[in-house]
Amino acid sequence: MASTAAVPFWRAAGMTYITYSNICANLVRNCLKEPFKAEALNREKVHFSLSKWAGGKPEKPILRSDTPGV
């Protein structure tokens, strides 16, 4: 029987590890001040490509980010 007494705050306000830790992050980029500040924010971009598979082969990949804008 497992015991509820030893679980992470973070687990019981029904976050993911992930989400608390993207939280902590975000915290203590907008802390810092500039210039050190933006280049947090730039180090924080993240691009992919998508490439859905039809009839065994890649279709032309769709370029993604996860920043708003851009």
The other form holds:
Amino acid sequence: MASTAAVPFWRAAGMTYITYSNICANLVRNCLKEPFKAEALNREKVHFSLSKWAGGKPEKPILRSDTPGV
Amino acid sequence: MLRQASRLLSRSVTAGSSKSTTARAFSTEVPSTIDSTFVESWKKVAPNMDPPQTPSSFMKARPTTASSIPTKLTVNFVLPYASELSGKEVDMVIIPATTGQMGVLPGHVPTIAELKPGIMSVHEGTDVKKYFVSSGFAFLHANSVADIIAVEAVPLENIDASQVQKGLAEFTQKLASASTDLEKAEAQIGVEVHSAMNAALSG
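Now that the form predicted alone has been shown, please provide the structure of the form predicted in complex with the partner chain.
Every component of the complex follows; first up is the chain already shown.
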């Protein structure tokens, strides 16, 4: 099988396509004029709450959020 | 007991007939992806039950390729948060594929193209609408329908040239000073995207 197929540089560095695509999108968003920039960054805000489970119970959740103070 | 038998018999008959009066097609009307030997052996074993449906029977038939090339290309251009163009009939689109700017006319060979950061232009008569696309894919179908998906697509007027220059300088510098493979890759992406935006604004 062709394991010599040319891979994109980001794939060779261990990055997945989704990561590449999201980085590109973020860079484009950062170069927008106001008010488009504010709208775009607002649209892409995320709020995660992650907790690992041990012994059938969730441990303390880790919060990752773009909305400050939440 | 005889009363129960008639109720049971009538229930299975009415169940069968009510099912066939609702949206389900008869097995003879469904396209020939149905395996007829399976259906026959099913009917021998369970004559009162309809054979199980397969996923392909729920799908719409693949659109037929027109015998003559259509005059217009139907474009569906979607972003994760909005449907920019939906079923729009245009003359041509030029997409920034990784293999270069690709012009898509009606009757284009079915293609799946990965897009690189660049300008996508939609040509309708004398109207040209340009978008800067961050990355994505373009699916060109045999029936002259083009599905273009991008993560971020902005009209060129919305891009701030000074920020692009700043970003380009920053990432060129990062590329020179990067140590790990991942840093190098990220810096390289930055350089590529900003160069593409620069070229888009000036070209």
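Numbering follows the first chain given and starts at 1. No experiment lies behind these values; they were computed from the predicted model shown. C-alpha atoms forming the largest set that superposes within 1.5 Å between two forms make up the rigid core.
S.K.: Examine A25 after superposing the rigid core and state whether its CA is displaced by 2 Å or more between the two forms.
M.R.: No, because once the rigid core is superposed, the C-alpha of A25 moves less than 2 Å between the two forms.
S.K.: Does the distance between the two CA positions of S49 reach 2 Å or more between the two forms, the core being superposed?
M.R.: Yes, because once the rigid core is superposed, the C-alpha of S49 moves 2 Å or more between the two forms.
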